Amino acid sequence: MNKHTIYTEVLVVGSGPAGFSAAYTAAKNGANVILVEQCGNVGGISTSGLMSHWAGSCASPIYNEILKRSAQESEGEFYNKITTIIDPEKLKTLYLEMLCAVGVRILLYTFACDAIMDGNAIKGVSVVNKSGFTDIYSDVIIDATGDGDIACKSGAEYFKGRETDGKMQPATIMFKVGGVCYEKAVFPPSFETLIETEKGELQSLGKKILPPPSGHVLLYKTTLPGIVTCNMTNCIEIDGTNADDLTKATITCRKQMDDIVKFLREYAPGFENCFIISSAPLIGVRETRHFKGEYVLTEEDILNAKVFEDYIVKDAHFNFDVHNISGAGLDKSGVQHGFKQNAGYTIPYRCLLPEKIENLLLCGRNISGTHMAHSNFRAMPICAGIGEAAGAAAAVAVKNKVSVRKVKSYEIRDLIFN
């Protein structure tokens, strides 16, 4: 089969909130950008993953722009109202409109399969799609795949999961149910939200009745009447970088859906007549590879609200959202309601720079951080902020004809915040 060759200044692989923000920001600031996405839509977990809402927060202009534009596109109860609730269908279109407006070339249905290396420098990425194999050469490559697939293939150093045993957070398929009576319905937003019903406390009932490893009850309003997003399927002990494990997780989570609906009809007020209307075509993988960058963000950095001299993300805020690695609910190491640090924290540029690989930027949940720190910065608004910084850094690098390692943090901040 013939192989094609193309060139761009900035190549972004993966189009979740991090990858979208990186591609949009780089192109908005004058770079020639190609965005590669294996799914048929832009947005990753925020769209194809049917994520219910933007959890956490970040002082990111691109994140705020997404919220503002989403409100302008919304209807009914949420017309012209800023909300963190996601309408995935409208968000799919919004992402595409924004990317096209700044001239990003988008390659959907395209799988990035290898890194093109010259010593310790990455020069491009090999991709495959219906058109065949293509080598895309680029001055800057931004790995926003979540799992860090290209960083891994380039030889960047990483570890998986938590440091003690390599085990990773469970995977989930999000799904939506219709037929819900909002006037009666309950919406537990966290594992620690306890709701008393006529038949007992809802979380306790879930743990007792639902087939393990499912067992928690997380229900979220949508922008549409009578429709609720369920974050309740659960598959433990899988590696999201392994195709067999991803298949196992998909089968496991799908098998749980009917039991979850039966449970909701019987025990959740307002859900007596609910039924499945859609499920995510993209499984939600929370944790895989953690890459070693010039700096490793730690749990203590977050708890101390550390302000780094070379910060490129600011006012990031979430909790330690560690889903139970051995079952349902919150892991014993996780902290949600009890998370006391309300000041927000910063992320330094060094976390985006892998130690030994040139021309590569880490972007999103694969940046350099510990297992516990990752459980915080993996929140989508923070990933959008990270992507925005990566895109700005790439734009500076190609404009000044320097490597991304030579870009100064203040140059990135000037593009983002000024």
Ligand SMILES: Cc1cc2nc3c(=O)[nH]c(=O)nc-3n(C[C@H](O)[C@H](O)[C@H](O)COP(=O)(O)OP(=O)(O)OC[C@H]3O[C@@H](n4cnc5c(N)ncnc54)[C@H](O)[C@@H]3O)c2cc1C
Second form
Amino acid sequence: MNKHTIYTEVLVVGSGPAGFSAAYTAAKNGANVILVEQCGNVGGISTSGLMSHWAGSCASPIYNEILKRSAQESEGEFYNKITTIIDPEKLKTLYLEMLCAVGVRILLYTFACDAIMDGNAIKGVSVVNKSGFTDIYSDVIIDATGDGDIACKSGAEYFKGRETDGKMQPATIMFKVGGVCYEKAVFPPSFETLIETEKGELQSLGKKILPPPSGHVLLYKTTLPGIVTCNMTNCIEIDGTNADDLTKATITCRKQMDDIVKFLREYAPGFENCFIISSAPLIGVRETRHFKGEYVLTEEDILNAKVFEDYIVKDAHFNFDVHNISGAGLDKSGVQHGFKQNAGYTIPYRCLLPEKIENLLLCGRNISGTHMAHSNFRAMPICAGIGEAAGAAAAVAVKNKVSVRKVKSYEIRDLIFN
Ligand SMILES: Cc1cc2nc3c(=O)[nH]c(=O)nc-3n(C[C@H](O)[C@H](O)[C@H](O)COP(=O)(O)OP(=O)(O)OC[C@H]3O[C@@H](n4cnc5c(N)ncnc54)[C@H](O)[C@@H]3O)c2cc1C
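Now that you have shown the form predicted alone, what about the form predicted together with the ligand?
Now the full complex is given, and it begins with the chain already shown.
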């Protein structure tokens, strides 16, 4: 088998909000960067996942820049103010423009399939694409695959899902409908938004009529007239790191889509003439592997808004967001109800450093945290903040010719916040 070899200083695998931010920040700070992505677009769930909006927040300059530049991109059109609503088509282009501007080499349609190890140190990643097989060697490797595919291959320790039984949050294919009358339409943003209609309360109708495990009604405004994003398909009991399960989940969610549209036409005011215009090419997997880092972020750290001495993400705000693991709606523990924390929390650099494996940074939703903490930091603004920190750490490591484990948190903060 003919294999190519390339070398870079920083290799980022996965281009979601975390991987994009990592690649952009590392390159902006002088590193040679390659970004590998299996899809034909940069952005992960924020674009290929057809995501509705940025939820939660975090004091991240890159996140703020994305919001600001997304608004500029839309100038003269339907929406030109700063908004957390996502236009995935515009965001795809914006991400590419930003990455090209700082000189990141982007490899789309490229799947990362193995870690190249030398003892406990990761030296590179094997990828496959139209050109064939390539080994990409790199001083620093950032795993921003969401599932931690590379960390897993490197032998980093992890568990999946809930600590008690390994069960993972459900998966969803997001889709958009057009033909909605915005003047009449209802937009329930959460499972707990109850909307009385002439035919009954909408969430209760959803639970009664929609095919299980779908059943909740989550509808989001877009920046385009008559178009609404639906977060309503639902597949439980799948493992997003297993190809058969991903296929099963895709079939399950797609089967639900026609019934959901029929339901919306019949029961949701303003949706009488709606029709599907697009669905996400990348299925939305909420939760898979949780890695064991030098520190494991916990629910208590978030509830206490703990300020870690080695923080690299600050002012992170979001609720716990655990979907019902055995059906539609919210987690049965009702964990969201008790959340009263107004102060932002921080994430320590140690959560990005897997135990034992050298040259590797965890990044985005696969950093080290418990099932419950993960349900909070998986929000995209916080993942962007984590990515920004990983990119800054990698740039410092390359510049100072040290391993990422030796990089000091203040050096990362200096690059991000000053
Ligand atoms: C259905 C759903 C609804 C959500 N709703 C919201 C919301 O409204 N607001 C919000 O802020 N957050 C929301 N989230 C959470 C949020 O979207 C994710 O947690 C976040 O996108 C994680 O960012 P990430 O960059 O870590 O990973 P991802 O966005 O998952 O990106 C990972 C990237 O890595 C690529 N990749 C994976 N494996 C490989 C490989 N082996 N080789 C090459 N490329 C690979 C993927 O194609 C993808 O582009 C939602 C999530 C889901 C699933």
